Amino acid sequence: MNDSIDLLNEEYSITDSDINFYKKNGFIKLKNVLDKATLDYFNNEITKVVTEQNPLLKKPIEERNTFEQAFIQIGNLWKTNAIIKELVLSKRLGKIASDLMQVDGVRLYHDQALYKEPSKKIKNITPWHADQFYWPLDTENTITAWIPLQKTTPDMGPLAFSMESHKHDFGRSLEISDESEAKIQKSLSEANLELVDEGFDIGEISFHGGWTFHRASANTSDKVRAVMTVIYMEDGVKVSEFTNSAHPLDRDAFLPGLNPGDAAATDLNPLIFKR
């Protein structure tokens, strides 16, 4: 589908106002980044891969732990699927990431499909967390593109953000869990930080920083919430010291063979955009 691929190489205009909003609040939602035809094209392919490859789909949702109930996830799709690779390595998205972070270039940290199943039996929330808890990267210049592959209504569990939460250091030692939901919610409330919890239109994509706290409510609709994510890091960053049990696991999955102090650049971390 050449029109979809062509769009991924066209520039999306980021304004000074966009950059200032992202810097102040730690996230931004941008309209019309992709069109419906492009989203449908990738939705078909990503859904096929997730359905074929994720073993959790065979496990009843009520028998899973909190993390497993939150979403079905599968990463590094770009390495095994040429169609999905076009989206993950898109210059259009990579330049947005670079513009918002105000850096000269970005590399891929990793991609990840996040599918939240509909459920009337359990409240399959995604607890409050900050992504960078998991990442052994010696930088705060990281950003995630959260790409809904369909219109995402409030009852489907869209991503919600705590404004300016990236400026606070509470909760940064907590992985996704019931504990993170309770403790971070309490801290955010005490800090009187505003919550943005709204649906996503077709083609609307959010970008959030690694230390921005976010969550998602349960999917109480009758549709799967299909989302693709691309995580970018500034070109030139190094692997950090391992300070929690998640760091070596993420290193093995997304930075294979590297040690603290090494440049975070392997065959899994191609340069996506450079000025």
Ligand SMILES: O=C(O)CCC(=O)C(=O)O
Second form
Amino acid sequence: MNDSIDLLNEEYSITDSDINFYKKNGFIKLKNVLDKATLDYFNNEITKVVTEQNPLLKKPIEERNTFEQAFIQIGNLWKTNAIIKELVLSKRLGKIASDLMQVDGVRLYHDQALYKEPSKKIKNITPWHADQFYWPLDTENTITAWIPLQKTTPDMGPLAFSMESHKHDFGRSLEISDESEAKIQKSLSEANLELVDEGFDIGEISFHGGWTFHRASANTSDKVRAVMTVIYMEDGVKVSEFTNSAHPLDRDAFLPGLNPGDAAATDLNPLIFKR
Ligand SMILES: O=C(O)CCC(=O)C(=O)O
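The form predicted together with the ligand is what I need now, so please give it after the form predicted alone.
Below is the whole assembly, all chains and molecules, this chain first.
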């Protein structure tokens, strides 16, 4: 293991007030979870893989649909890259996920890099959505670590959250689209839910629950917004019934071979942390 990732073996202390904030609001932003040396190390590797594998390289941003404009998305990186695996399976992050959800252990659901390109021409927002729409998991105990690989200023499209929106079920059946942006925005405004839309310092990471509504503004800066995400689920959860067309696709990608009722624990879902 490289010296710069020793930090991944150290524990990050989560307080009762962090747990209460997460429970009440459905997300939390935590400072100094990683340091610059560690982030530079992973940024270098993840950016190399994203550049090599970018499925949108030959498609100009103006010709893409809203989802494709929002970010370059590449998943399951940990499976083929030993360096990225150290970050994705790190106990430091896995324990934070367990502590915030107040569960005994977490497994990996999947990882993905989300790179929002700089764009002056197109407003490449990430529309409002809740992730769990896509996931055939029989639990509410899912959480995403959104890990910016550099300081992320407000003009780069940092992740923004609607406070307490995990208690609000309007819009849960909308996939990421222009429709989800318009309809969920309207419903969150009508419910007077507060928006948290701020930059991320270097080393700051957010954790949001599967039903928390979130979005991101366009990247109007001149730098790429490089982000890695790790999605955790409580250890012991089962595959749910498939109730939309995204569910079997996610099953194939992240829970291969499983059917509703099976334990969500394939070779792609290692146990990351257990008390
Ligand atoms: O990075 C983005 O713009 C969106 C990220 C997101 O939706 C997620 O991590 O759940």
